[in-house]
Every structure is written in structure tokens, then in C-alpha cells.
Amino acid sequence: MSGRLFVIGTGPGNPDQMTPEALAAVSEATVFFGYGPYLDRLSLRPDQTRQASDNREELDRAGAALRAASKGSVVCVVSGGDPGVFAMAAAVCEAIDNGPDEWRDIDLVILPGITAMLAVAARVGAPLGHDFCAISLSDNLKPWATIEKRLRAAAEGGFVIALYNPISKARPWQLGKAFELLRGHLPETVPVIFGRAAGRPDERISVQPLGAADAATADMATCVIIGSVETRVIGRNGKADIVYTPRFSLGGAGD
């Protein structure tokens, strides 16, 4: 008899940002998936079990979940933020759409969160208050020009862009050629937000003009925001800027 599936989400890593559904699935859950860290987030009892694996293993982590809720098991499979937002819920769903019949039959709960780009923005305003779009600078699943080609269309399509995976050991470079392409589109006082670790103790929030925008503010634990044409900026005396992006919008174009 099938078990059940648990997709979570444990949020940008603040407990209390970590919605009540997924503490109940947590309570309900036996045996736990996931990232190291992630899963240090939580407070397991001791009946409860964890098999935690590298933050590149993604689809060897869902077919061991699936495999392990096949049996019968209540299995939760944990990522950071929002699971369904570059995370775990597409590795479990591309591991069923391509594995035995009998996981197709497992009882998959997908339990929404609070991704890092909602987090970064809360903490300075409303960036995201109009159109805006997500693209990860990770090249291990898409290849560049592929990414390159999104920057430049969201660019001039107007859209406010969040960026994740914006830099790495093995890939230094991507945030820093992301930067440049998007100067030839968009206005050197464009703000961009890097929000790293928002939410824990940890957390750094700077703002940048796109123009004079450092790369290096960022790592792997940075959400990276870039307005658009209309995003603005309030100063204020003694407290941090807010900066926000209108409701509404003049139509014109990111050049």
C-alpha cells in the first residue's frame, strides 16, 4: 500500500516563516529527505528519521523518497523556501514522470512556502509590486546563452527580476556578466537589492545602482532583485530607504 509524500518548504530559514501546514506535515511525517542543513532546521523527534544528501543530488533524493513512500511510509521531502520555486517538488514530479508505475499512485502533498525573493523584497519595501520574473544564473541544468537570452527579454520586456544562484565557487563569474548585459538595457540608477540570508541572523540587505552594482556582495545565500525602469527609491532620515515598484505601470520599455 502507498504511503504519502510530503513536499515542504522550510522557508528562507527564520522558524517563524515556516507556514503551519508544513509544521504539520512535519508532526505527521516518519521519515525526512533532504539537504543537510535544511533538514537542521527542523525539530525531529526521536521516532522520526532523516537521510540527508548533497544539495546536488536532487533526483537520487526524490527517487529515494518515492521508493520509500511506496512502501507505506509518511515521507516529507524538505527544501529551503518554497519547494516548488527552483527546489525539490519538480525533482520529486520529473522522478514519477519518469519512474514505475506505482509511484504515480503515491498520495504527493506539495506544501507552498516563503521563497528567498519574497523575504529580500518584505525587507525593503515592495520591489515586486508589479510584473516581475525569476531566473536562476545556474547553468548546470540550462546552458548560458540560454540564460543570457531570458536577462535580455525580461530586461526589455519591463519585468523586475529576482536572480537566485547568483554565484558560486565553481561559477564566479555569471552575476558579474549578468550585470553587464543588463546595463546595455536597463538605466544605470536601476536599483538592485542583495538580500542574503534575509530572515536570519546571519541576514545582510544591501542596495546598489545597477551601474555601479558589485558582484562580489553577493553568494550563494543571496537573493539578487533588479528593479525596473520604475522601481523607485525613498530616502529617509535615520532609517533605510524603502524601494518599491508602482502598481501601475507607463508601458515603457526596459531600453
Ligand SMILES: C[S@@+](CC[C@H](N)C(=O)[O-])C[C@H]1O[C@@H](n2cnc3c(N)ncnc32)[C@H](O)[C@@H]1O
The other form holds:
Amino acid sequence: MSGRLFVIGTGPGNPDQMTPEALAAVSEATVFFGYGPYLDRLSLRPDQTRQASDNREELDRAGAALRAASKGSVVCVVSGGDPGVFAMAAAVCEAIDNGPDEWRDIDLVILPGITAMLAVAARVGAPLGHDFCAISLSDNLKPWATIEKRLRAAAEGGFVIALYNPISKARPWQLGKAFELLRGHLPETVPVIFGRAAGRPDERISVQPLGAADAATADMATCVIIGSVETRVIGRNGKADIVYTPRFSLGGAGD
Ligand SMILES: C[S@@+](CC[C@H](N)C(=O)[O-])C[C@H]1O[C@@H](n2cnc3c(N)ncnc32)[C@H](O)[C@@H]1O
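The block above covers the form predicted on its own; next, return the form predicted together with the ligand.
Expanding to the full complex; the earlier chain stays at the top.
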């Protein structure tokens, strides 16, 4: 008998940003799979069990969750943010695609969550108010040449760019290289938003012009949003600047 597999997101880390729908799934499930710090965000009952695994073991975790669900359990796979954005929902789909036929019979329920770029954007204003794209800067799952090509295309197309996974101990130079490349396509004044740990107690938000953007400001808990030529900064006395991208395009880059 096949069970149920929920794939949920906790949101960026502020408990108030987890959706009621995801909370209801947590209440219904009995077995939880996820990266330890994400599972720590849940308040589980004594009858609920958790299997924490390392952040780089997504496919193994997906397989373990699918095996548990195919035996009849109500299982919950937990991601940070939204589970479909650079996270576990795609790993579960990959496992089903390449796994045994019985995994296709599992009742798969993927529930959306608030992704990091939305939490960061809301902190500074509305930088994603017009066309934008999201790119993971991790070259673990794709070649660096592909990332460079996409960055160039996004800048030339006039998109605001949200960068996930900007930097880590194993990937120390990629963000600096991305800024260097983008300086060749965008004005130095374009605002770059560094949103670290948005919604958590250790949140840190800063805005720097692209010409002086310092990659060392970011760590692996940071989502970096690079404005387009149309993104604007409103200065205010004694209050943080507002950064926004108007809803209309004047026909700048990419036209
Ligand atoms: C593997 S991705 C997971 C993204 C997640 N599924 C989401 O929708 O936000 C991890 C990256 O998300 C971003 N991130 C996650 N939580 C964040 C937060 N609270 N504030 C800023 N960026 C965050 C960082 O870029 C981090 O390197």
C-alpha cells in the first residue's frame, strides 16, 4: 500500500513565514527527512520521527523518503524556503523519474513556501517589481561556463538577477567573478542587495553599488539581488534606502 509524500518548505527561517498549508502537512506526517537545521525549525511531537542528513545528500534522502512512503507511511521531506527552488522537490522528482515503478503510485504533494529572494526583496522594497530571474551560483551541478553564459544573457536581457548559493568554503571565488563579468554589461551604479539570513535573528541586509560590490559581504546564507539598469534607490532621512524596480520599462537594456 502506497503512502503519502509531502515536500514542504519552512520559508527563509522566520516561523511566521511558514505557510498554514505546510504546517498542516507537518501535523499529518509521521516521518521526516531533511537537512538537520531545517528539521530543527519544526516542533515535532514524540510520535513523529526525524532522519536528518547532510545538505549534499539530496538524492539519497529523496530515495529514503520514497521508500518509506511506498511502505505506507505519511512522510514529509523538508526544505528551507520553497521546496521547488534549488531544493528537495526536484530531487524527489529525479528519484521518481529514475526509480522503481511503485514510486509513481505514491501520493506526492509538493507545497510552496516563501523563497529567499522574496524575503530579501521585501526587506529593501520591491527590487523584483519587474522582470527578474534566479540563478544558482553553485557549479556543483552545472559547469561554470553555463553560469557565465546565463549571467551575461540575463544582464543583456535587462533582468534583475537573484543569485542563490553565492559563495561557500569550497566555492570562494565565484561571486567575485560574477560581479566582474556583470560590470562589463551593467552600469557601476546598479544596486546590489546582500540579504543574509533574511527573517532570522542574525539577519543582515546591505546595499552596495555594483562598481564597489564586495563579494566578501556574502556567505552561504546570503541571497544576492543585482538590480537592472531600471532599478532605483530612494534615499530617506534617518531610514534605510528603498530599492525598487518600476513596473514599467523605459526600453533600456535588452531592447
Ligand atoms: C540550496 S539553496 C535553497 C533555497 C531555498 N529552497 C529557498 O527557496 O530559499 C540555499 C541558498 O538559499 C539562499 N537562502 C536560504 N535562506 C536564506 C535566507 N533566510 N536569507 C537569504 N538567503 C537565503 C542562500 O543563497 C543559500 O545559499
